[in-house]
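In structure tokens, one chain follows: the form predicted on its own.
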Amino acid sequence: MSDSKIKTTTEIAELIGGTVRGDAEALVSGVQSLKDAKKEDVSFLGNKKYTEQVPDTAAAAVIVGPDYDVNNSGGATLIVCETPNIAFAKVIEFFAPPPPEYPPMIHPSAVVADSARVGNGVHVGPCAVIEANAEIGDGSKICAGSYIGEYTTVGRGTLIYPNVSIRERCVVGDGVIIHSGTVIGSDGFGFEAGPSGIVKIPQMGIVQLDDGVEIGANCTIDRARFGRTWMKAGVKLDNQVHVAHNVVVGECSMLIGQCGIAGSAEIGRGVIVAAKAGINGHITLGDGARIAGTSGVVKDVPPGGTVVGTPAEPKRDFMARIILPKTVAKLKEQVKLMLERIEELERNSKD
């Protein structure tokens, strides 16, 4: 580790924007979970269900937040700041190594149709692909193996990681970033079955992922059947991610790994989708809506609204509804007693 890659407590305390609470001059050059960490290394405590771990640690110093117990520290410096996952990512990146380099150049392997417009500063890997009429914009990253289809526009400063395919007339704005085994624009599930088999409808559409979008690696985004499948400024999804055709995620969404969206589904914006849920065709998520993970939505979620289970619901109602058979269980328990003793008083009052 580089000199330059050890910091004081108090230098990393400015560069969060907190606040020291013990050795001001602790030395630390490196980061880590509260359980792995040694004692040169920094951690944090962004979830209270590892409130225990903190005395514990072997770590020179944990971010923590303001309301954490700072005489609950063990042997750790604290250095408070107001979003102790924020400020830990600020940290992570001033200890990452640094990135990859992918100095601008067309790889002699890559193959570049004669048609295709390709910017200023570009890096075209290994074995890349870049059809008819694509155009790519200044500073973009085209990493080994990827194809890029005909009239598919690029933007600038997009990164495009190792094996990814966006098929043909697809659009990708600046500063994108997909990651490996993705497929952008593959066709929708259109299918109709009729007297003589199951039918292909043609789709025609695009898929269009507007600035700032980030894709995780082996997700599938199809195109539309018509018109297109929009992911809008500062989308982001986690791997594994499927979204069908006609789909629009509205500005800085975020889906988590292995939902699915189903066919001109309509959401917001800044809705969370969380892992494995699965979202019905032809509904609308409002701007701000919560789905919790495993639920399956077949119906609007209005603006803000939380939703939770299968078939979702609000979660009060779900929450209702798990606790109804323990609670008419114990009422059945408190009439068996009852009858029990009214028979006991019954007879008593013979005697």
The other form holds:
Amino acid sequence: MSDSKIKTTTEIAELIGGTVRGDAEALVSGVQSLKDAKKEDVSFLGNKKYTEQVPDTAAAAVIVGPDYDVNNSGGATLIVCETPNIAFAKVIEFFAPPPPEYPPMIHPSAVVADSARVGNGVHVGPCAVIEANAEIGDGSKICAGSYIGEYTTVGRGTLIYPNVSIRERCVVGDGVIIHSGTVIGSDGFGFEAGPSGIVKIPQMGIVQLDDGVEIGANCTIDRARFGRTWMKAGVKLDNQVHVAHNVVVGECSMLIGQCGIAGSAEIGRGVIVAAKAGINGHITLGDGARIAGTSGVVKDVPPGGTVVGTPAEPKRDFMARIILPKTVAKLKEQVKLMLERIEELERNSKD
Amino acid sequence: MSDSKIKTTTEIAELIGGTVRGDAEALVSGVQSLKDAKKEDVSFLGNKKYTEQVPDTAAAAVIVGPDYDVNNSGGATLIVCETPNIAFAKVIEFFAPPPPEYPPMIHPSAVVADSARVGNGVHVGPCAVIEANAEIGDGSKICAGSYIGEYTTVGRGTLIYPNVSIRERCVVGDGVIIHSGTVIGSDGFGFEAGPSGIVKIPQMGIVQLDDGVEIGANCTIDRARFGRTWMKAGVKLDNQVHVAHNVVVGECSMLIGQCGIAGSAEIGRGVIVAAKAGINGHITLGDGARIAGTSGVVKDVPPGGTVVGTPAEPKRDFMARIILPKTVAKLKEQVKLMLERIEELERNSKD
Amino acid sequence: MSDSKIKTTTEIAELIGGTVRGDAEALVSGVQSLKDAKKEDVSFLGNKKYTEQVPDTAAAAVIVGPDYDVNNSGGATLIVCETPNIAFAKVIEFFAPPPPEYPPMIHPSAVVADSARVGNGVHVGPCAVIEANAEIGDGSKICAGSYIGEYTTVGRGTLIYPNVSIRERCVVGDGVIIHSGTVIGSDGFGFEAGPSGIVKIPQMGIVQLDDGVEIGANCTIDRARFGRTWMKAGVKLDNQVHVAHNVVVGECSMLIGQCGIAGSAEIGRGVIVAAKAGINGHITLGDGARIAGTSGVVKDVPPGGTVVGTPAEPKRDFMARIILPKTVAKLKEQVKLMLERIEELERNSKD
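Could you present the same protein in the form predicted in complex with another copy of the chain, rather than the form predicted on its own shown above?
Expanding to the full complex; the earlier chain stays at the top.
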């Protein structure tokens, strides 16, 4: 489906700044894992766990780090470089089929309001909807079936995949990527018990996504009660992440798959919230904090802090908890032996 | 984008039944949190955690409770009232930009089956689909890209946001709100191991949402194996909640973000299932039960019961478990001291 | 809405290979649970938990197992058979209203690229989009609003419900079912820290779904970094399941609601990952492994292994942890009694 590319191992080594150990003229035309590679592929060793797969791989060439034993190639040509992971990413990019083009056009089936402002070179895909007074910046792509609400602004060079929903008055920056199925600007979950039942609190705020943000598939980011729910520049969300109203996430933080952030939590810069973790509302995670997967965080975490478990605690405390059954078993044994010594003493004292 | 509104602090105080302490003629034109407020905003103190932000806020006015120290205003005009949270909700509503109108019309790009019955004043948005024999009640709004399956009925005054999918034969009441990306009536997860592999069990039931139900974004509510999966009047679901087949949820219960309810569970009235909790199938949560966030509930919870943890247990038991490392450390210390006393006794008995 | 069917209990018994105990000519026209049944319904006892509901049911007939006490029918006709669950599934299927037809046609509002190849008897629903060079096999149904990316192939007899998004170059087999809101082929979550910030790693691989796979509503399956993310034949996913890039799931394994599988995990055949569990990246679950609900699995599980908890461990270890508070309380009591005996000895030794 794309013109296939063929390279020699020498050319690959030049591309990544590496050194060939083996056949410098071997030809490769694709990339694969060590396990799945065929004889026309180049592969890589990026995780020591897979070291034993290198001599067994069918790949023509394998990219390895400087500490790899070059006598253990099993027949493949080795390409030695400093950082095999980053090098391999370059090779992947080289061999990658071109992504879909989403060419500049407004598809005839798209529905664009007269008052919407659409920039130059914009793609509006089939059945996409741009509501009144919305604004789409130059070169952005609004793919098939996506919905952009009234007064919402999308910056330049932003890519919104099919079937995304963005409600009214939200602000999306430049170079943002939003994957399919994601919902931006749905109402925050706000209810108060009133005298005559549950009362819905109006959610009049917005969602703001700054430049370079990427949001995975089937995420939800609720609009603020007032003000804004805010993902600052470079924030990355994996799939199925839920961000509640009025949350602020600092620059370049990452929220991994299926984690959730409750209302008004403040997350610093460079924070990683690992998969399935939950963050309570109205708490703060300091810059650079690390939250382990599946943790339930119920109080502030200081800058640089690492917490784990539910309720989340520092790793040392968590590990003490993990080994507790062994600690108790040992204690039980000690108590049993002490009891024997007490009984011996009691027998003696009666004598 | 909407006519901006300007009010004096006195007018705000009248709106919420409060008393002005400070400049009765100060002008405000918007609402904000204490931290983000500018000089034209009114803010509020709804959570004692933020008390120290009051003297530092740039807001022209702050709504506070009756116990707030009025000498600690830091320059802002205070508006004192009984319940700042509820009062502020009124102020938010006053200043809120009007929501999108979704005017009565069937958009030319919508696909409405001839046999579908559409009431008066209904909005059917761009590229929405209403299948054969479906029925949409007066004043309801079916927004862009949403799908209403055959024989499904939607009541009056119901709002279905863009890109919602409702399969065949479901029943949606009056005044219901369903947020984007939600799927109602997908097949329950039902398989049996048969002699020649896994067999799919037909899911012939429906989903019923009673009046006043609100369902968040990207939720899933599966159709029943037979009979119905049923959200009773006033039930509220946050985002990314999963409700399996044949579950029944009682009036005004709330299911918070990313929680999940397994098949045939019965949930009473006024129950709160907090974020990320999981409820096993075929169990009962009594009226007014409270399930803590991230809990895994494996057995019935009595009416009014509160449980926490996995497997979920009463709070007292959970807390005993939480402090267990400290309890064991103390016990270990005691055992060490006892051992010294035993050894002393042993030395003495040998004398 | 469908021709109603009426059967005698004798006819039902013939359908399922059972024996009538009671009125052999009683008429039934629908199926229901014991609790919700009306006098025209047939019900069943599939779970002993509901035994006491049998004599109280309004159902005309109840399907029970061979060990049920036939004198305890409470007036209903009993139909005795070996496996009431499987028998009832047959009865459900018999009475089920016919599913929607999704007849062969390309709806005029659908957007099908000229270069796409669409087989015989295919349904392409309203506002569905089939991109360039995609291929849809005979008899498959692509429902309203669904998106099929360029070069993606869909096999024969596959059913893709409304509002599904499948990105470019994915491979979907024969007889696959994909429920609404699901996203297939979104980018894997791959970033590397580079010298000038976070760098996105291109995700050039695909997703492959083999024959007979079923994917629930609002799931996400990310495309591989290279190679494929792969669900083998007969794999079943419940709703809101997240599968990260390069994961492989073996034949007939089941991933239950809201569970998540991190990147490059390898899951064997016939594995069950229960609701809300999380599986770490780069680990292996052996054939037939069972992962308890809400577990967090951080290391390999052997074939046939059962693990529970976070971090997940064998059930015996988990149970020891569960009863730990009782073990410690008992130990504490023992220590207290020992201390009294030590003090008694000390008093005696001073005499």
